[in-house]
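Just the one chain here, laid out as structure tokens, in the form predicted on its own.
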Amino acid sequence: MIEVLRPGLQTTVQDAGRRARALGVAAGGAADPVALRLANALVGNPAGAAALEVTLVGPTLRFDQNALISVCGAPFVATLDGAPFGLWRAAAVRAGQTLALGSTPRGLRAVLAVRGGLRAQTVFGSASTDLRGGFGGHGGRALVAGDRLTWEPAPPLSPPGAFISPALHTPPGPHHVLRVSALPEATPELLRALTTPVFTVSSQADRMGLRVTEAVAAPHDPARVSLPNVPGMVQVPPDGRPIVLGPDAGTHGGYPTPLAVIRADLPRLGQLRPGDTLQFRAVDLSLAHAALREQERALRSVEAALGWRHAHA
């Protein structure tokens, strides 16, 4: 079990997300999907498993029983019973250790990933926690101090004695380029609005979506059909400030959606922090697959890898 002793800024249960968004249901799941797969993996867990998502300020915790956990994303001083503890690697906690999560200096939100994966509710298939909807997870909410936790039994499994390389961090800032794809309604003059300058991530940012402060003229259409959204969409509403959709954005919306940040990039959104800057950079479908191909190719060869060593541990 894990005793909350402090529950950090804001620290949610986490997994791959839902797919019932043609009930209106978001996607949820990791902010940081890339961070979730590799610390599940470096615990022997599957892919999705439910772990936590911690965002810029993180918790403390203490294990009343042994556990094998590991630590992956933006890069958050830690330390197991005031000792360093390292991130993007399994490690053995014993019980009556505590774990405590600080800040970062860059990036916004790191995965803690516990061997056998955590139990929560889940609803419509997924135990991410919905903030606005408050179901999934932990009661539907974030932690605060005195909750437990506790997670699905699972063979010993001792640490892999490996690290993640730099190479599969999703890159914490503070400048991004998201690669975008443009939609039927990206209009030439909006598609070179929206790509030549540089934005900065504005205040209004959760995991719905993030607001940027620069404003480029908005399109007006009174005849816009409404249309379905998915994470990654950018909008431009009616102040031109646009707003790029987080994992718990809404299924629908009336503003105008001229790009969509490619698949491979969507990782990059968990680590947009307000004062970030970022640049949107138009690619074609081709490249877009590839760069997911890529992708997908170096993190299934880490899993392999792992479950090569956890199995012949």
Second form
Amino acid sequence: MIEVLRPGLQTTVQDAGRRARALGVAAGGAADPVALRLANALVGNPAGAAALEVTLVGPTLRFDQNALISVCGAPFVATLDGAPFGLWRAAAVRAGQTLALGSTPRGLRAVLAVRGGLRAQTVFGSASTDLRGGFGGHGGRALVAGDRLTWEPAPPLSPPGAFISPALHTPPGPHHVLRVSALPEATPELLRALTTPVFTVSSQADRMGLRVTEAVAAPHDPARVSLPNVPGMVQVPPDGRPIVLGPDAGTHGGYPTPLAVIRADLPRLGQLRPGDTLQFRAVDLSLAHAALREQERALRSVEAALGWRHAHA
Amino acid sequence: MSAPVFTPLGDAALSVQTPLARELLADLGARPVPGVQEGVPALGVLTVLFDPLQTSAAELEAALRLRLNALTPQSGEQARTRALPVIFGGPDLAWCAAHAGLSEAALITAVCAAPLEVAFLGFTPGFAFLSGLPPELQMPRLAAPRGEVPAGSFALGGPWAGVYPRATPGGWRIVGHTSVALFDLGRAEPVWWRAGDRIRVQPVAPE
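Moving from the form predicted on its own, what structure would you give for the form predicted together with its partner chain?
In what comes next, the whole complex appears, and the chain from above leads the way.
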């Protein structure tokens, strides 16, 4: 069992997300899904096992039984009983030890996986916490002090002694380039207006979406119908300040959406923090697919290598 | 039946404009197409999210065309009629009445007379896009969405009426409030309404 001594700024249970958008239910899931996959691979879990997502300031957790854990994501300062604790590797924690995740100088989020996967409320096939809906994960909310978390039993495993290559880390900023596809609502003027400037991530940034502080000339279409959102879509409301939709975004929207972040760059959205700078770069679909294939090839090769080490440790 | 129009939405989604959107969604649920992760309906539109590592927009378009050719429109005979109790009031009621050129009482009467129907579910759990508003009741959305609309708000936005089931950001004009629980995981069917339901708004006096 894990006892939450301090909850951190916003610590939630997340997995790979749910597929019930047709009922108006947001996808949810880890905002940096690459970090989730790697953290799970390090401790020998299935890729989508439920884990903790920490945000900006992490929690302090006391373990009352032995566990194998890993933390992947933004470079949080972490200690185990006061001694430095490294990210991007699997590590054994003994009963009675306290893990403290402090703050991170760059980026926003990390994922803490526990061998076996966290036990959590599953709704529509996913254990992800839907903060707005108040369901899933641990009581449908972010952790609070005093919460107790348990995990599924799994055969013991020695830490594989391997680190994840920095080439696989989702870049934590502070400057981000997001590759985007132009959607049918991108007029040439709007596309230029969105892909030329450097935007600043505003303080309105959460799992639903993030707004930038600068405005573009907004398209005027009061008659636009509400249409399904696609993950990573960029909305331009009438005040002209673009919104990049995150994993908890509503499933439909009425504002023009001229851009969609390519799937390979969606994990980067999870690391954008207020004050970071952001540029959109339009790419064609063949480049988007090549980038995704390359990312998937690298992830599968790490998952296979770790699986082999786990089997032969 | 008009021909379907296919539009890629980025590298992992394909939008299909077709009057058979609801039927296509049901068909994909019954007989999954490889690589399709989920379908999301709107009015006359189905957006299909797919895994680009398993299929391509072109392959998917071909598969969906075959499906559409074999589908026929469902009749509305099984439609239920549900009463939605609404306490009228709220920050935008006076604005909407003025925009429609009506008194507040006349606006309320007109909303309650409108033949509303659940066109599709979406946006947030329990939210339904209600079609059937006459043109004079169709309200422009706010220029910037409110950061938080109270749960239960009954609102008008563009051609739609709807209820915000939970406190969320929102850009529609709030004209009332309902206490119906639109999303309750304790029920066998958590969402209160289904696509195709006919909805009658019933004015309720505030307690």
